[in-house]
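Presented below, as structure tokens, is a lone chain in the form predicted on its own.
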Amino acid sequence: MQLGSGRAPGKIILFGEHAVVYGRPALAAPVTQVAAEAVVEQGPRGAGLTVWAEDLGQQVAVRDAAADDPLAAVVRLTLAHLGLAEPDWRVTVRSTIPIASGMGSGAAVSAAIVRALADAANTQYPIPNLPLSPGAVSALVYEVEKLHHGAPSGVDNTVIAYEQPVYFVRGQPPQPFTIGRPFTLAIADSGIASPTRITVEDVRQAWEREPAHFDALFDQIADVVEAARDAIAVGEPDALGPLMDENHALLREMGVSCPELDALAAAARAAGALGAKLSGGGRGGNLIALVAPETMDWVVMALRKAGALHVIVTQVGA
């Protein structure tokens, strides 16, 4: 018998990745074409709570799992937040979000589990403050993000929990930003896994070696983010193209691009994209390209020919 369910979208960072870890702003948006879903069902008496990650072929018994197991951790954190002892429930998780690609798969799975557990608790127990607010979901997911990424910026959990485009500065409340006119992005999966923890740590080590140089790069990225926010707000998305190219160049200088992403960017621009940049941790994962209606099909075709495994077309602000 189904007791509850939860869903959470993927996400992309539009501008500001890596610099956001150092207090600079970032813009991010949800991608609803892909999502994680969790369903809670009654389990056998005395079995405790188990999580079945269908896509990974992995089953986790929460009572026996290690403290740093992300699936068990999100369950324990949520139950503690709700004030519940471990129930005899089975949580099944499915996701269409590519793993380790910069689209927030880990945060989305965590958010879906949080929402499903809260939904089940809401039907089974008299618990106040349910359903959980986006802020409460975000805070719980952020704790699990530390296991995935070590020193996460907080962008993934924020945009996924709030399910709307946000302007984000670490340590400050997220700000939904105005979209004057919707714009379309092609999201190309390079097929190369991009563990964010590794690239974040590599950038940190480089910053420690050359703090003045990297702080200057972070400041330039912050300027790009602010210019992009202004262009989006006044309904001039075409102005985003050069800003995307500039952001990608700065990320290349930081050492977080790779030949495959650069080739995808070049192919997209040659096919008519107004701009292109990596999105997420880099050295793999996804590239995003700004496309107009008349060039969208050409850009998608060019990205596939250049090696993209999958291309998702999404509209921001629709």
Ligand code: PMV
Given for the second form:
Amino acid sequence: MQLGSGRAPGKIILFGEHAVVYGRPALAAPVTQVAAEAVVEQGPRGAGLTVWAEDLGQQVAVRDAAADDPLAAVVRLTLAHLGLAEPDWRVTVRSTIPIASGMGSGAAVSAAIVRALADAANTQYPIPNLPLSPGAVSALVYEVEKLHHGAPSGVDNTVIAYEQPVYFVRGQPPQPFTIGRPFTLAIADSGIASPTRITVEDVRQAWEREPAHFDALFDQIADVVEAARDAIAVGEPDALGPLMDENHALLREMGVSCPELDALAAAARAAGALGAKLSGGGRGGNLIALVAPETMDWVVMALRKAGALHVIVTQVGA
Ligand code: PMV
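Show the other one: the form predicted in complex with this ligand, since we just had the form predicted on its own.
All chains and molecules follow, beginning with the one already shown.
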């Protein structure tokens, strides 16, 4: 019997990755074409709580799992937050979000589990403050993200938990931003798995070696983010193209692009995209391209030809 369920979308960072770790703003948006879903069912008596992650082929018994196991950690943190002792539940998680490609698959799996556990608790026990607020989901997922990433800025868990485009500054409540006119992006997966923890660490070392240079790059990225926010608000998304190119060039200068991402960006632009940039940690993962509807087929084809493993088309603000 199903006791509860939860869902969370994927995400992309539109502008501002890496600089956001250093207090500059970023813009991020949910990608609802892909999602993680968790379902809670009654398990055998005395078995405790187990998580079955179908896509990862992973089964985790929470009572036996290591402290840093992310699936067990999200369950432990959520049960503690709800004030529940470990129930005999079986949680099944499925996700259509590409893994390790900067679409927030880990954060979305965590958020879906948090919501499913809260939903099940709500039907089984008298617990106040349910359903959980987006802020509460975000805070729980952030604790788990720290296990993956060390010191994440918090942008991933925020956009996934709030399920709306956000203007994000580390340590501040997220601000939804106005979208004057929806725009369409192609999201191309380079197929290169690149742990965010490593690029974030490399940027840190580079910043420590050349603080003035890197602070100037972060400031330039902050200017791009503010200009992008204004262009989106007034409904002039075409103005985002050059801003994406500029953000990509700045990320390249920071050393977080790679030849494959640069090739995808060039292919997208040559096929008619209005602009393109890497999205997320870089050196792999995703490239995003701003595309007008009439050139979308060409751009998607060009991205595939240039090596994209798959391409997702999404509308921001629709
Ligand atoms: O690789 P992703 O999509 O999880 O994005 C990481 C974004 C960074 O700014 C590089 C790191 C962070 O913690 O914000």
